[in-house]
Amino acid sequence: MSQVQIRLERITMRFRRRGQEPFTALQDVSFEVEAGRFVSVVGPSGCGRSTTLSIIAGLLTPTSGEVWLDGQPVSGVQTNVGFMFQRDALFPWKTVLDNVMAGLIFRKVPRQKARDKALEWIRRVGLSGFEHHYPYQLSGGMRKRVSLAQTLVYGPQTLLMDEPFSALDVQTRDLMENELLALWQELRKTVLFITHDLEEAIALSDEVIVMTAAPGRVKARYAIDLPRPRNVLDIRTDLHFMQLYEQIWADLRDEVMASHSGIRSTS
């Protein structure tokens, strides 16, 4: 039996608003992610996907419900997860090497060991030769590689990824998706991946979770039974990929329309 790495039990999250009724971002959200699985969450804007990641990471405390990570209840900020954001979380005044080392130094890893590990990860993400460059000297895709190395260098078992490639051009995005899949295939980390792009979700994942319009709830879960290893460009022309897309989009479309029209989903 596979180990459950992430478990959410009836999570509700309400935000207070001055002079207004509280806003319910999430309502009774429950799901599990098994260790080593790549799971994507899709849904309309405002459905609480990013809020879900912040709750798992311990950055937010839910109004009600429980979160478990690697068998332990989440209480406070979790230092054993990697969190990759939509925007680069790089220090502009630090070099590539110093940026990748930063998390290790913060965890009091001896400087030489931190340097050696950072150099190894810089090599693994294809940036050897750029160790002493600054972020402004790098392309968007290269900065994402630095962020990926920065996230993986201290060995977290769980990766929370909040639309990490959405700002990239299409070609660079495809390249980064393939590089992420190659690293995931090697390391088998548990990944919870947020995206607006249904094609990206299907191409990368073992499972896709569809969220309703606000308040966000789990509407459906789809197993992605496409063969691995995958190339994100080639897999998009697969007949079964297209069938999965049509099936999931039929669920997602109604929520997108409800979100745009301001109607709360009651499905």
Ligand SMILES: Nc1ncnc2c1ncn2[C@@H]1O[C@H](COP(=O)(O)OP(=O)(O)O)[C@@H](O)[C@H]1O
Second form
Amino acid sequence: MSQVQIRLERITMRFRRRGQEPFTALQDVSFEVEAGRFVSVVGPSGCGRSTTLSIIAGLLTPTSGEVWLDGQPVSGVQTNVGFMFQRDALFPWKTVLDNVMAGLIFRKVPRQKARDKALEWIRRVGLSGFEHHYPYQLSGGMRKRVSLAQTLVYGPQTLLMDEPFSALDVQTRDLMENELLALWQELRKTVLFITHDLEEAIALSDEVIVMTAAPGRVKARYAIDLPRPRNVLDIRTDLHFMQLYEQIWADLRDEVMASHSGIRSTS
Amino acid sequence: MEQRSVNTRLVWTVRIVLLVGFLAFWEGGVRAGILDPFFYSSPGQILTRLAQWTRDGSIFQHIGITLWEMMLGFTIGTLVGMVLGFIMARSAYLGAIFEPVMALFNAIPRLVLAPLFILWLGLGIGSKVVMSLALVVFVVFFATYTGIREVDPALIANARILGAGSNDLTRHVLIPSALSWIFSSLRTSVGFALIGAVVGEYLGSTRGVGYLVSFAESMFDAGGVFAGLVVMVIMAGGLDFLIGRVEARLTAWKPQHGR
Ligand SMILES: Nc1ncnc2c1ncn2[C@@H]1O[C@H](COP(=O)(O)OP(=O)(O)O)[C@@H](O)[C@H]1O
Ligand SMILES: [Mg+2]
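Got the form predicted on its own; could you also share the form predicted together with the ligand?
Next comes the full complex, this chain leading.
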């Protein structure tokens, strides 16, 4: 029997704007993610995906609705989650080692132990030899690896990932996706992964949630029953992959068009 | 854009030729009677004066005093600027109330306060330290204030999710961000510290490099004035070199550093 790790109940988020009508970014969003599952959220840009992640992490408080994380109602910033930001959020003045250690130091783990654990994770993400580099000295892909290590080093059960690979070139991205899958296969964390790339969503996930153009609502949910372990490069030519892609894209396309023309989707 | 490479040896050769040419022209002009040494002195005269100051050792005392005043002014000014900047950046109300006040004070040409400081604090080093401090404090204040206000919100969010409490946030995010701004204004603040000390000395004192210039001036000794200026240029150059070294070390995490 599987237990629910993330639960959103009728989340509505309205942003107040100076001199304008409040803007509804999310409208009655409900879904849940079972422990150990890899779930992706796709939707047109601006549909409130980043907002959703921030709410789950407790960085934002929803206007109404409730969020439960690991059976506990979310209030305030959650420290039992890992969060990978869309933009780089590494500390520019810390070396790779100090960046990866940060979460442990904040948790008052003794320095020597924190260092050993950080070094272990730096090795696991393939960055041995770069411990004393600063973020600016690393490529985009390497910085993402540091973020991943920084996030995993303190062992959060839930990973919230906001378009983590969208800024990478295609080759690096494929590589990172495969490595993420391998890590996930081994660690069995619950992952909520945001992307605008449907191929990426299908290739990685057990389930894909499609959101509507703003105000964001859950439009549809698709189970991705492709066998694991997967290789994101090979899977794209799989017949079933292509069928799923066709099916979900039909849904997503309407929303992307709606968000471009500014017309609100009614389906 | 294409990277232009410069031949450093050529650059230095031209620099030295220009300098030597300028000095030769100056000396020659004086000797030929075109330039009046009463107003323009001459390189020879200046050298003689510098040699004399070095021989009797008096110049080192004056330099020492000026450096000491400027160091005190710099240190106290930096500390006060950091504390004020930090408090105002962290408190929405204090920031809103006092930021315009600080900007207003900053707009005053503070060198005109020097006579006041001398009036209040006398001819000793106190007035010079305060003058120097008054210049430094604003530079550091605005650097700290901006550094903390402008810190990337994603960094703060990341730190908090990584488990940072409010002290961790201050220590690992806010202070490093402020320090990076303070370091990048180090040249300005150290330069201001020197200016403050020298101007204070010039306007009223019995010691220091500024006093040397003011004394020579009162004796209509152009050679002494120029010699004092040369000493200041050397001091400023030396400080600039030191700062370059320190800066490269402190901002190793920044994309381009040093020169
Ligand atoms: N703090 C905020 N204030 C006002 N509007 C916001 C704020 N954050 C997000 N929004 C708006 O909410 C909408 C959803 O944003 P976001 O969650 O970032 O979308 P996505 O990540 O799906 O592209 C956007 O239109 C954005 O402009
Ligand atoms: Mg987003």
